[in-house]
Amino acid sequence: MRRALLVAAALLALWIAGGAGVLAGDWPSWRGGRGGVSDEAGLPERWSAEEGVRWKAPLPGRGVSSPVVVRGRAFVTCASGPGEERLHLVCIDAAGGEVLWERQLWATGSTQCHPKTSMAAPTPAADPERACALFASCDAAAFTRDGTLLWCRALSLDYPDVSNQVGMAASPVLWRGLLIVSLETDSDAFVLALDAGTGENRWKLPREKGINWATPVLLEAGATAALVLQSPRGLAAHEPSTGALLWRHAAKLDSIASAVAGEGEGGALVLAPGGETIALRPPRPGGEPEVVWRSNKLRTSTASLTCYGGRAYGVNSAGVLTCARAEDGEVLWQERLEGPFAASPVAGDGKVYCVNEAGVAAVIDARPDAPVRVLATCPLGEPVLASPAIAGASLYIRTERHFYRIGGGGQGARR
C-alpha cells in the first residue's frame, strides 16, 4: 500500500510541476489536469441532498461541463435560452458558495446538439490570473480572476467549416500561457493554440477529419512536455509550445472517453480506451512508443479511465467497475454499480468516486486489502453528467441546475 501511494504521489508531482502558480490542492481543468486524481486528504465518505452538503448554489442554466477550482474560486459554465444561445461563466467563492461574478456571451456558432449534451459541455480552465471558457458553439473567451474580459473569439466565424450537429465537447488545456483547443469534425479538424492573454493564434495543427470529442492530455515531467491527442485512429503526441509532432501510434481508439496517464514498474504510461484499452510507454526523444499491454476487459463507455495508486479503474456501459493493475493490465476485481455513467471517476484519499447519471455516487474503497469495495452510495437527487472536482478536502459536483460542495474546509477559504 505504501509503495502504491508513493507511486501516485510521484505521478501527481509530475503533473503539478507544469502549472506555474497553481497549488497542489487546486483543480484547474477537466479532471484536474491529473486524470481525475487528487492528493487531498479528509475527503467525504457519505452524503445526501440533505446531509454533508457544505453549500448548494443555483446555476443560471444547464450544462454538462465540470467545475474547476483555483485558489479558492470555483468556475463553471452554463447555457440558457430556448436554443442555449446565452453562454455563462460563473465564478463562485469556494468557501461559502456565493456568486462572486457572472459573465454572459451570445453564441455566434451553431447551438444545435444532442438533447443530452449542452453548449456548456467543454470544461473551463483556470490559473491564478485568468479563467478561460470554450463553449460547444465554438465561442471562446478569457476573463481575469476578477471577471474583466480579456478577449473573446468566435471560432466558428474564423473557421466556418467546423460543424458538428451532435455537439462539441473536448475541453481546453491551459498550459504556460497557451489555451489549447481541439475542434475535430467531419468537415474540418484541427487543434489550435491561443495566447491565453490575448486570444491570438500561436499555432494551428491540422488533424484528420472526423468527429472526435476526446480531450487532449498534457504529460509533463521537468522540462519535457507532451500534448497527447486521441482519435479513433490512434494517439499522437505533440510539443505543446509549437505543435511539432513527437511521436505517433496507430490504433482503434474511442472518440468520447479520453486517454489518461498512469504509472507502471517501468515508468510513466498512457492508457488509451477503445475496443481494447492499450497502455503505451512514451518514448525518449526520437523514439517510438512501446505497447506495454492490451486488454479488452478494461473497457469504458462515456466515462474515461482513472489511474490511482498503481491501479486503473474504468466503468463500462453496463455499470461494471473494473480495477486492473496499471503495470500489466491484469484485472484484480470487478464490482457492479447502479448505472449508467457519463461522469468519469475521480480518486483521492484512498477512495474512488463514481457518480451515475441519476446523481448517485458510489464511494469505492481503493485500498488493496479492502474487505468491502463499496463504502457508501450517496444520492443527490439530481441528474449528473459532469465529472466531479476535488479541492479543499471536498468534492465539487455540478448537477444539471445546481452546484454543490460536499465535505469540509481547506483551501476554499483563500480568495
Given for the second form:
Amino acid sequence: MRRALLVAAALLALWIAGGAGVLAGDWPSWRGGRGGVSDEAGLPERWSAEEGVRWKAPLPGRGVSSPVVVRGRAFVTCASGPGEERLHLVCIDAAGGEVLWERQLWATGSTQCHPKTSMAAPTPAADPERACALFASCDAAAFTRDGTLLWCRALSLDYPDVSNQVGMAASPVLWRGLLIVSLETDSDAFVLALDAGTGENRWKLPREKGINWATPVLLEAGATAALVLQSPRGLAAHEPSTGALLWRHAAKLDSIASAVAGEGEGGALVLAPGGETIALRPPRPGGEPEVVWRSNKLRTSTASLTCYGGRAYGVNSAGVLTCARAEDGEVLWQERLEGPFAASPVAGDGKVYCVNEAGVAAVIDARPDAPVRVLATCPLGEPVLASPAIAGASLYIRTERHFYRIGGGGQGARR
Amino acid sequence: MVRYRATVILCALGCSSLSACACPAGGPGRVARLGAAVRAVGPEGRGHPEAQAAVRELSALEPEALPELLAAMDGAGPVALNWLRGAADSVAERALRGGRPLPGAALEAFVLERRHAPRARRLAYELLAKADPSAPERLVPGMLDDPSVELRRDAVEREMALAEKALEAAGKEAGLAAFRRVLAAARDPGQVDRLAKKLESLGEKPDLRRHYGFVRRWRVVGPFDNAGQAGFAASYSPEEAVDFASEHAGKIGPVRWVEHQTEDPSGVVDLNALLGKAKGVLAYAACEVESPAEREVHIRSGTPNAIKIWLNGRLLFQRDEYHHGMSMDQYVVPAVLRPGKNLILLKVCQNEQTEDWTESWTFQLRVCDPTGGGIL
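The form predicted on its own done, now the form predicted in complex with the partner chain:
What follows is the whole complex; the chain from before opens it.
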C-alpha cells in the first residue's frame, strides 16, 4: 500500500503542472502549482520572529497574495496608497533577501474591496523567463527576470463589466507560455488565456455569470493536460491550449476554497471543496469523471485543501484541522488549532504547515505513526493571510508588511 | 545657476530640445517616436508588439532622458501610462543602482510644469525626492491646488500641520481660517474627514455635501419590474424620454415622477423609504446639472445595487452587480458636461435575495472636477 502510494505520488508529480524550465525545488505559482506540496527536505520545524529567520525584508505595501520562487528569485505583489491604487511587483534575491528590483503599475480598474483583502490578492506566477502579476483591479503585467516590462493589460478597460466590489482573488496559471486568468463576477465572467510573452489574447472562454474566487487547477500527464475550473455550480475541465471543454461535473462547490490535485490507490484525483467535499477521478479522453467519494466532514472555509502523503488536510472556519484518507475520504483524526485561517496549508518533509491569521504557524507531524500531531507553534507576530511558499529547504511567508524566509540556513535578519 | 535655469526652461518646454543637444535619448525625436508607439496600444493586446519593442528601447535610455520619457506620458491613456512607467522605473533603478545621478533640475522643472500628466508629475516628484531629498520641502508648499491628487495630498498634509500650529499660536479664529483653507483644497476623503472633525471641534460644521458635490435634489419614478433581474436589460419608458409630467406603467400600477431632496450628509437616497420596501424592482432617478460652459467632470456614484447611468441620453456606465458593498466613489466615470442644462438619469435595480443584508436599495452620486472637488 505504501509503495503504491509512492508510485501514485510520483505519477501525480508528473501529472500536475510544472512550467517549462521550472526546477523541482521551485514554487512558481499559487500553492506551488502542485496543491501546496513540496518535495523539499530539511524544512524548518520551529521558528519565531527572532529565531530561525534567514532574512526578513520590508514590503512596500500590503497584500494577501502568496510569494513565488523561481531559480533563486522570489516574487511578491503588494498594493499601496490610500485606495491601494499603487500596484507593486517586487523581486527579491532568495539567498540574501535583497530587493533586486521593484516595479509599479497604477491601478486602472476599481480598487474597492473588502477590507480584509487587497488589490494584491492574486498570487503572481513565474517561470525562468518572466514574472507575471495579476491584481484585483484586473491589471495584469509581465516582466523579464531583470525587471524589464514585457507587457501590461488593463482587463477592466477591455471588459468593463468584469468587476466585483468584494475584490478579485483567483490567481493566474502560467502554463507553456500562456497566462490563464479566471475573472468571474456577477456582471461578466470568463477565463482568458494571454500570451505570457506578449500579453495578447490567445483564447477567451465565457463562463456563467456569478462571483467566484476559486483558482483553476492544472492537471498534466504526458501529452494530456486539463485546466479544471471550479465554481459554485461544479467543475469543468478544459484543454488549456485552446479552452475547449473536456468534461464537466455538476456539484455545489465553494467559490473561495479551490480544488486540489490528490492521489489515491487508484490513481490521481481532484478534490473539490463544497458543502460536501468530493473526490473525482478525471476521465480518460472522451469519458466522464467518476465520483470516488463524498464527505461532509472534510470541510474548508477560506483555506483550500492540501493532499499530502495519501492524506487530505482541511482546516475549517473554527480552526479544526481534519485529516482524511485521500483514497476514500475516511476521517483519520481531527485537531483543534488556534484559528482563524485564511492561508491554505502547505506540506513537505513530513510536515504540514498551517499558518493562522495572527501569523502563528502550527507545524503538524504528517507521518502516519506520529506520536504527537502538533510539533510546534511558531509565532511571527504579524498578521498572515497568504499561503506560504516552499523552496530551497525553506518556508517563504509574506505577512502584512514583511517577507520572511524561514529556515534554509544562514540565520540573520534583514530589517 | 544660469545653466540650471536653462535646463529648467528646456524641460518645462517638454524637453524637445534636450534630446537634440545632449542626446541621452539616442537621437532627436527618438523618445517621442517610441512614446507614440506605446500610446497606440489598444484593447485586447492590440499594438503590443510595437509597444513591447518601444519599451525595450526606452528601458535602456540614459537617466538624463527621464524627463523626456515622462513627457511621453502626456495624452497617454491608463494602459499606456503603465507601459511608459515600466520603462521609466527601469531607467531610474538602473541609474540609482549604478550610482549615477538622476537629472534633478530637469525633473524639478517637469514637476512644476502642470500641463504634464498628473501621474507623470508625481512619478517625476518621487524620482526627484530620491535624487534631492530637500526637494519635497521646497516643492510641496506650492501644491495645495495641484491637479495631481497625489501631490495635493502631500501639500494638504503639510498644511494641516501648519494649521494646527496656527491654532496653537494665534488662537481659534486663525486656526479656523487655516483649517477652512486646507479643507477647500483637500480631495482625499480621509483628509477631508479629519479636517471636518477638526472644524467641528472648533464649533464649525463644514458643508461636506457641497464640498464633494453630492446631488441632493432628485426626481424619482418607480417601482418597475426587475423579477429575475431581467429589468436591468429591459428598457422601460423613462429610458425612452424623460418627461417629469408623464405617467408610466409601473410594476404594481401607474407611477409618476416624484421630487425628492435627500438630507443625508453624503447624498444617499434611500429608495426603500421613498417607494416602499420591495424586491425584484427598479427605479429611475433623474437630476439636472447646470454648467456655464463645456466642462470635463467626473460623475462618481456608489450603490449596492445594479446601476445604469446616462448623461444627456447617452449611456455612460452600467454594472449588473448586487449587494457587494457601497462606498463613496465606488464608480468613477469621466464625462463632459455641455453648456446649460445636463440631464443625469439613473436606473437603480434591486434583486430578489432574501437575506437581511440584501435589503438596501440606495444610491449616492456626485459631480466633481477630475480631482474630486465638487462643482455643484
